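Here's a solo chain for you in C-alpha cells, the form predicted on its own.
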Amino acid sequence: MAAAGSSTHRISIGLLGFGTVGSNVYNLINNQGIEIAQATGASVTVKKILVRDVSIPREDAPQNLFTENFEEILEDPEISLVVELIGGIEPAFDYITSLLERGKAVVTANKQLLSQKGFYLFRLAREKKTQIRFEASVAGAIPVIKVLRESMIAADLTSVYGIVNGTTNFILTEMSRTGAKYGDALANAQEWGYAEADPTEDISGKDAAAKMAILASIAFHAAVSLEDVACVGIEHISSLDISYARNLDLTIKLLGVAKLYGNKINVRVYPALLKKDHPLATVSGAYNAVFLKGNAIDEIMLSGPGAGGMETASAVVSDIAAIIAREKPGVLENVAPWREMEFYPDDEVISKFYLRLEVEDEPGVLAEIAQVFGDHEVSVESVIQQGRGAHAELVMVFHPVKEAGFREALEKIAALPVIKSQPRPIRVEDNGNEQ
C-alpha cells in the first residue's frame, strides 16, 4: 500500500442506490477527495451507480455514471469496492453475496439485512479474503462498530446498551418537553423528517432490535439474529406515563440492552424509566448514545447524531477509507462469530417495574391488587393513587423481581373485575437491576 498522501493509484467504486444517503456519499467522495487520499494513499472515484431508472435526470452526478444493470458493476474488474445503499433483504443479499464471491469489498448500511443474514456474509468475506464493513448500520455517525471490532478486543465486555433509534427518542423527548400526546409527537417527528411516512419499524422497536442484534454479535463474538431479540415499542406510552415519570423524577427512553449472564446472552429492546441523573436521560431529540461495559474498561459512552443522510454518508465514507487503507484484511476485519452461546431467558432476568392501572374507584381495590402481587412475591416500593371520576389510577413502582413472577402476577391482575384497561408495565433502570 502506498504511503499516505502519495496517491499513486486509483480506487474505482460502485454505488448501489442513489437516494439521500447515496447522493451524499457521492458528494463527500468528490468534495473530500484530498482528505481521503491523505488518509489512504489512493484517489477514490465513483465509476458506476446502480439505479432503478436511468431516464430520471439527476443533478448530483453525470448521467453516464448511472446504470440499471447490476452486472455492469459486478463484472467490472476495475471496481474493487461496492457500497450497498438500496436497503431491504432482496435483492441486496444476492448482490452482496455475488460481490463477495468475486472478492470485491463491500460497505453497507443495511441493518435489517445484517441482523438476519450477517453471519453468512461475514463468513463469506473471511473465506474470500475480502472485507465487509457496516458502520452506518448502527447509530449513524457514532463509530460504535469500529470501537467494538477494533478498540474493545481485550475489554472483556459484559454489556452493551443505550438509545439506538433516533425517531423514538425524538418522539419521547417531544412528549416530555411539551406534554404532547403520542400521536402529536409522532406527527411532529414526521414533519421534521425524523420519522418515515410509515414509522412502524421504528416505533415498534424492530429497527432498534436489528441494531442490537448487530452490536451484540460483534461485542460477544456470538451469532445473534433479529429473531433472537425480543422487542417492545413505544406505541402504548401515554402522556400520563410521561407526567407520572416526571413526578417520580424519571424520564422514559427506548433502550436496547445486550448483556451477558455468565456464559449466556440476553438481548432486548424496551421502553424504560431512567433517573434524571442517568447519562442517557439527557440524550434528547434524534441523538443516540451507546454504553459499553467491560471488566477491563469499566464503562464508556459514545453519543452523537443517530440519523440523517449526511451523518450516515459520513460513516459510509469512513468505511471506504478503512478498507482502502487496509488492503489485506486481517483479524480486525474478521467479525464472523466464533463463540457458541446460549440465550438467557427473559423470564429469569431481575428487573424493576413501573405500572399504571386504571381501576374502579371503590374501597378495597388497592388491598386486592396488593394481595395478588404479594402472593407472587412481588414487593411494592411505592404507590400513587389519583381519582378520575368513576375510576381511579394506581401508579405502582416495584422492587426488583424476577420477570416470570411479575408477569404471572400481572396476568392475574388483568383478569380482576376492578381493572378497567390493559395493564402496561414499563421497566425502571437503576443501579439495582439490569444495568
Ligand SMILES: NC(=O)c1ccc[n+]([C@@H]2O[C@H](COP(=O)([O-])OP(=O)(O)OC[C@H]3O[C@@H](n4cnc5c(N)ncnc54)[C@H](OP(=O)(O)O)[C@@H]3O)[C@@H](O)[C@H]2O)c1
The other form holds:
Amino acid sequence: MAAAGSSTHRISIGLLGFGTVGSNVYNLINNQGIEIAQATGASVTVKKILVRDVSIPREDAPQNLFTENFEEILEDPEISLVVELIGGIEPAFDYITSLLERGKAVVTANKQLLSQKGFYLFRLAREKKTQIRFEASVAGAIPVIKVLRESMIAADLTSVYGIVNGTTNFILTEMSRTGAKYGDALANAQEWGYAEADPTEDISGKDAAAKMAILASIAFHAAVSLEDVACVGIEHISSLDISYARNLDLTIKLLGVAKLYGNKINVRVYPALLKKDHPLATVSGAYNAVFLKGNAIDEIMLSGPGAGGMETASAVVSDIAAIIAREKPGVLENVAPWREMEFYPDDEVISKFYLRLEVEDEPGVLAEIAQVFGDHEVSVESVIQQGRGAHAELVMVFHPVKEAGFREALEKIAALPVIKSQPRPIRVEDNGNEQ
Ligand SMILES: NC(=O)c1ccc[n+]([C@@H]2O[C@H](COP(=O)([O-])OP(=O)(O)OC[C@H]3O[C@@H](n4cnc5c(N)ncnc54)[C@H](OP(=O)(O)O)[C@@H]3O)[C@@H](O)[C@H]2O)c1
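Since the one above is the form predicted on its own, can you give the form predicted in complex with the ligand too?
Okay, now the whole complex, with that chain kicking things off.
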C-alpha cells in the first residue's frame, strides 16, 4: 500500500460477501467518501465484490463489480485491502489466509472464525507485515477492540465483563419488564427480529463465549479460544427466579467474565445476578456493554448497539480507515498473543450464589438443607421461604464460596428426597468484590 497523506491517493478494496453487513459497507464507503478521505488522506473505492451467484440482480452496486471467482480479488495487484463478510469458518479461513500470505490487509466481522483460528491469523498478519482488524466481531458498533488494543496498553487490566449478546439481553429484559415466561419472551424476540428462527447459538451462550474469547485474548494478550470458554445459557431461567431476584434488588444478565487470578486466566459465560446499582444492570434490550476493570483505570464501561447491518458496517469502515491511516505495522497492530498463560480452574473461583429450591412443605426441611451446606462450609446470607400448595420454595443467597465446595453441597442437596426439582444456582456478581 502506498503512503497515505494526500486525498489523491487511491485505495482499491475487495469485498467478500454482499449480505446485510456487506451491502451496508459498500453504501457507507460510497456515502462517507469525504469523511474517509479527510481521515485517511486516501480515496477509497470498492473494486470487486465476491458473491456466490452473479446472476442475481442487486440494486445497490453496479453488476460489473460482482464476481464468483475469489482469485480475481486475490490476484488483483491494485486491491491492497479486503473485507471478509461471508461469515463461518470455511471458506472464510482459507480466503483470509491466502490474502494475508499475499500481504493484503484484511478486515473481518467473523467472530466464529476469530474465536477458533484468531491466533493463527494474527501471527500470520504479523509475519507478513500486514494487518488484520476485527472491530465488528464483538459488540457491533461499540469500539471495544480499538479501546483494548490502543487505549488500554498501560491499564493493567484485571477483568473484562461483557453483555455481548443482544438476543439474550433482550429476552431477559422482557422477562424482567413484563414478567413473561422464557418461551414467550423468546417468541416475542423472534417476532420483532431480535432472535433468529434457530436461536441456539445465542441462548446457549455460545455466541457470547466466542466474543469473550476474542475480548480476553486482546485484553490479556493470551491465547484464549472458544473451547477454553465454558458457557451456560439462559434456557433454564424462570420467571420465578426473575421475580425473586427483583425482591432481592438484583437483576439478571447473561454475563461474559474474563478475569485474571495472578498469572492465570478464567473466562466463562453464565447467567448472573447483578445488584441494581451495578453499571451493567442498566444495560437493557438488545444493547451490549463491556465493563473493564484495571489497576490503572479503575472502571470503564462502553455500551451501545451490539448488532445491526449499518451499525456493524460502521465498525468495519472504521477498521478500513485505521488500516489505511497506519500503513506500517507496529506495536499497535500486534495482536498476536505474546504471553504464556495457564487457565485458572473454575472450581477454585470464589463466587456468591443465589439458589431457588422447590421442597416438601414439612417441618425440619430447612434445617436438613442448612446442615448439608454447613458440612461443606457454605454459609447462607439470606433465606426466603414461601408456601406453594403441597410444596414450599426456599430462595437462598450464599456468602462467597469456592465453587467446587458449593457444587459438592448442591449434589448432596439435589439427592435429598425432600427436593422436588432440579436445583439451578445462579451466580451473583458483586462488582468484582467476590474475588
Ligand atoms: N448482521 C449483523 O448484525 C452482524 C453483527 C456483527 C457481526 N456480523 C458478522 O458479519 C458477517 C456477515 O454477516 P451478515 O449478517 O452480513 O450475513 P449475511 O447477511 O448472511 O451475508 C453473508 C453473505 O455472504 C455470502 N456468502 C456466503 N458464503 C459465500 C461464499 N463462499 N462466497 C461468496 N459469498 C458468500 C452470502 O451469499 P448468499 O446470499 O449467496 O448466501 C451472503 O450474501 C458474519 O461474520 C457475522 O457474524 C454480523
